[in-house]
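Just the one chain here, laid out as structure tokens, in the form predicted on its own.
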Amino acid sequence: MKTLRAFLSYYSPKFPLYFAYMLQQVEYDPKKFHEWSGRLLRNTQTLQSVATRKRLVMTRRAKLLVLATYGFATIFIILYAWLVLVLDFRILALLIGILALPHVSRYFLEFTAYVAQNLIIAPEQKRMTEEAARIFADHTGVKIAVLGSYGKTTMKELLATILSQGKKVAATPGNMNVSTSHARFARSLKGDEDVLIVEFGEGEPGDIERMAQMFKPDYAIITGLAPNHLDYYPDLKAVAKDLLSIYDFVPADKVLVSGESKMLKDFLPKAAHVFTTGGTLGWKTSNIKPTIAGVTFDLNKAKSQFKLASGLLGRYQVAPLALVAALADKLGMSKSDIEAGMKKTAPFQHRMQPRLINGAWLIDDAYNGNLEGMQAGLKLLAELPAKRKWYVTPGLVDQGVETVRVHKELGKAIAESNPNIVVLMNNSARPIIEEAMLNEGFKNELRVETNPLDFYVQIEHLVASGDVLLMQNDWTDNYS
């Protein structure tokens, strides 16, 4: 029955529109989306199924695609009830052409998006990164890059809020963190802004390369290493080359690194800056104090001492939210500036983002895509007081050949922070975190979701008063 219905959702009207979701999700990479239409066909799946969490989003670039398959249908409908009036056998025929039209489709848009990509998006990238290279060159703000496998958008939000309290700061919005976002970004600068800051996302070997040669950072921050984007990069190690290339690009004592990465520890150099809980750039922490409300600590060098406070949560915030006190203070800003800066740091969409429902906090991680977030988002939910604790994830994405370690570790650290409640989506992943979990002891609640849209509308229902419920990551439908 299954494959039945998987079958026949192939013959919707709307097939075009499911189509043109897919290549949008996927950003118009014909690659991910000739790999994201095979995995449906393998998995029986709906094409309904594709869009669970999204819906299309009409742009120029959808309408064009959904307008050029209609067409394609229409016409290969017209050409082939023709081709089957000139044929015997017409009603076998006919048959093949009905069952061939939607997967025919299909073939026309990867084409379609493939020629794209290749004779108009690719030349088109090509001018506006030259640009934007030009731009940045004549630039006279300080340039601060921020990469790594996790953590980025936090680290460049902490550098634009804290900097901007006394200076001209222009940072690139949101998580776009391709070239061709950084072009855009270029192009909205005026020329005056004393500090700019880029955010890099790797993606495939050679773009930390690519981003550095465009932008030219005086500083580089990189914020951990985890076994992300596996489906491009052959192995972990690759990842680490890749970030660590920025060297190539900036001054070794300018490059400032997380030294609470573990995996990222056994690939850097022995001389390398790095940035922890317990401080950096020669400044020392201490009366670190986490709570609901955000995280107080005290930064000390010699003489001087800063009372900073912070509304992000958890401990292992205190590294970065430390090392940009550090660079403000070495940029030339004052204390008074940058305490206040400090004050006005709140977590972000999805990130740690906490919010009272009925008595009960819930805590929105939703965004946190690698295992060392995870694992100390699990540290702070042992540490918080509540009646009950929830713990709800899918687990991780694009972890290749690491898949079966990151979530038998994810297992372990849920069954360490022991939870009263753990809810886990039912996907690839969940028996592995499940196994991990027993295996280490967890005799708690454990829950399993099948349909993760319909739990996450009902959360307001199922926790009571005094609970923490803590929200690790997301699958896209892409993953599903």
Second form
Amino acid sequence: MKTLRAFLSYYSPKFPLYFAYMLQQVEYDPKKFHEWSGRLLRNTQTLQSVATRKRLVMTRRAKLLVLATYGFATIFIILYAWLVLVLDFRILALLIGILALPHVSRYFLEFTAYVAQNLIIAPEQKRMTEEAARIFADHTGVKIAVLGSYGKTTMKELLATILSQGKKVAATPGNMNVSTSHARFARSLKGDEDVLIVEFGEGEPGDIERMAQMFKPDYAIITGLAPNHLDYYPDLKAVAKDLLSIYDFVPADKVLVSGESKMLKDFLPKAAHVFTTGGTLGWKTSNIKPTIAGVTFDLNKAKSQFKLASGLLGRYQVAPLALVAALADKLGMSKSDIEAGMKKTAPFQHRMQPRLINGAWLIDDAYNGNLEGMQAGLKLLAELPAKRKWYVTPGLVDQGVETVRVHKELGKAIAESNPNIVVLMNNSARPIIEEAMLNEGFKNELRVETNPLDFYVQIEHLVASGDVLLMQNDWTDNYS
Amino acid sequence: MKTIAVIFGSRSAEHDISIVTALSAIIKPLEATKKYKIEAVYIAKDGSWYWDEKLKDIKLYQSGAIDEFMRKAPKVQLQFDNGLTLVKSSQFAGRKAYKKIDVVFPATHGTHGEDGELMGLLEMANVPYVGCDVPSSAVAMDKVLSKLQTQAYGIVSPKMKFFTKSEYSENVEGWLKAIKTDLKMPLFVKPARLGSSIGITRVENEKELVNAIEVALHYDEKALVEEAVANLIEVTVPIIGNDELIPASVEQPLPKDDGVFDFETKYMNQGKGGKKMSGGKAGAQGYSKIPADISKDLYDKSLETALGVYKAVGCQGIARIDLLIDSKAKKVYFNEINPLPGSLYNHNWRASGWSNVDLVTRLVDLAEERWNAKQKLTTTFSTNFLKQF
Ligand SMILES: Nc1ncnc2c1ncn2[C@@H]1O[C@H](COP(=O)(O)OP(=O)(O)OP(=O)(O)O)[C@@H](O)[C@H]1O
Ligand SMILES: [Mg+2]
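Go ahead and give the structure of the form predicted together with its partner chain, now that the form predicted on its own is out.
So here's everything in the complex, that chain up top.
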């Protein structure tokens, strides 16, 4: 039944839209598209199931692809019909042709993406990269690169928010962290900025080196290491090696590395300058107070003292916050500017973002996609006062061979945080998390939801004043 | 999985409010529990009963598609089989759809429902149902009866006189004189069994009084005249329970002319931005304060009075008690009971730590507890009366 439905789903007249959607989701990478569509077939999932959450965004490229596919399909049908009519198999052949159509179209799309990649996109990218490297080299501002497996965007936004209080700052927008977006960023610069902040995304081996060559940063901040992109790196060591290649471009005393990332520690050079919850660059933190409204702390060095308050949630935010304050001081900002800038820091969309729903606090941490971040969120949940605490997660994606280990750790962290109600989604991660939770002695209520979307819309009916609900890491479509 | 029938609508001025109560405050959370199968039973303004999945969608009523639906849909029959079974004819010739109901959740407001009529039907069917039973619903509906009944338990309400239309018309002068000598102006004149402030007048002198009584008797066969509470603070207390009572927070509805705020903006769907889904008895109240802005002493007195009223009237499951406070004299008066508060007053329950799901689940449990207890009572006796006949 399921197989039949999956099989038939390819013959919806809308199939090109779904293929285009998939291509868009994998950023038009023909290889990733190939893998995803293969997985879909092997798992006998319907084509429509790929897009239960998001929809195709009709960009120019997407439109072209959809049109091309429909065009291809039409030509294919006409040609094929002609062949069938001239030859003499008729009905049978026609049937085979119709059945083959979506799959042939799939290969057509893959081929088109491949050709476009090599003939148009790659040369254009090369030209843009060279131009960007020139712009960055001529620029007089202080250049800060932000890299790491997680927390990059947060770090970048913190830097931008706080440094903007006293300086002219430009930073790469949103999650844009690939070379092409850096090139676009370079073009958008006016030339009079005091500080440039660029987020380095590691997608595959060699990425960091390429980006560093283009940007030539004065400072680099490494936010942490986690097994996040293991589909494209052979192992964690390879990711670490990539991140640490930044030392070839930036003097060691200007590379600031998170001391809170356990995995990163094993790979660090002895002389590494770390930043931790305890402080950095000679500054020491004290008096840390996390609440649902944010976190406050003091920062001391010799005779200087900052009294800092941020809207970010969680004790673990103190490490990056202290680093940014210390760096701001180093770049010559005043105490009052640093304190005022810190006050402006607020949670970002879907990252430990508290919202009041029906009198309950819902902490939206849907973009949290790594174990360390999830553990930190669970620690905060344990620390916050509440009548009833909820924890909701589908688990983590993209963990490669680490899947079992990571979800065991997560289960353990949940049991330690000990919320009143834990809601897991019924997926491949669930049994691992559940077993680990129970092994660690979790005795409170555990619910398993089959339909995450269903659960999310019902949350308003489930919570009341006095509840805190932490929701971590939404499941994305291509891993359902 | 248990099947719960939610019955709403009915021939009442509060027909529309009932739809919102049923759909947003009862059916949605009940479905969110995943423990129950929910059947929506809609009583149209003409008194016809319908039962269909489509009735769970608010858009059906908003768009007016409900008229089209009613033209085509079969009406429901009720089968009493020491329990309740919903029956309707299906599209297939001669075939009928049956659904045995385990618990009924009445969601009607006002006449032909909340007043006890629906509960009588459910008692006859011997099916567990949520909320007040026949006598408590009927008493709650009648402003005179509810005051008399609670007075018998020592609960104070404003001093009053009451009469039927014929009693009054037989002796107008006598009644006016009695009112003048026994009650102190200003007064409130009310029809005994109406809601939503319909037919209610505040009067300062005898001339207004005569008119006001005429107005009240225009709406109901029975009217009451009572002393106005001075230095008025109004509060309301939602309560649930059968024997063990749990009050929510004492809430202080603020006058409706208090500006732009309504329940919606203040308490409902925070963060969701404005979609009208629920709202107390909409229009009757502006926004409110939870908990009420009164002294600890008055707060406790309010709770105590409300709990006393609930017990005295014999409410079960859920009700909301409205109180009038003289803030100078520090006195709490009982005003009226609502056996089924609009949207279950779930904004207040949420503010008191009860989610929508917690609330409806508890109410269903209470319904079953009461029904189970009742099954243990002996209600039939064998006699040899027939043989002797
Ligand atoms: N004795 C009284 N003293 C002072 N105010 C009164 C008195 N009786 C009624 N009121 C005022 O009139 C309003 C309506 O009265 P009441 O609650 O008896 O009628 P209702 O038909 O139930 O109306 P609603 O649905 O608006 O509550 C009360 O909320 C209160 O403001
Ligand atoms: Mg009232």
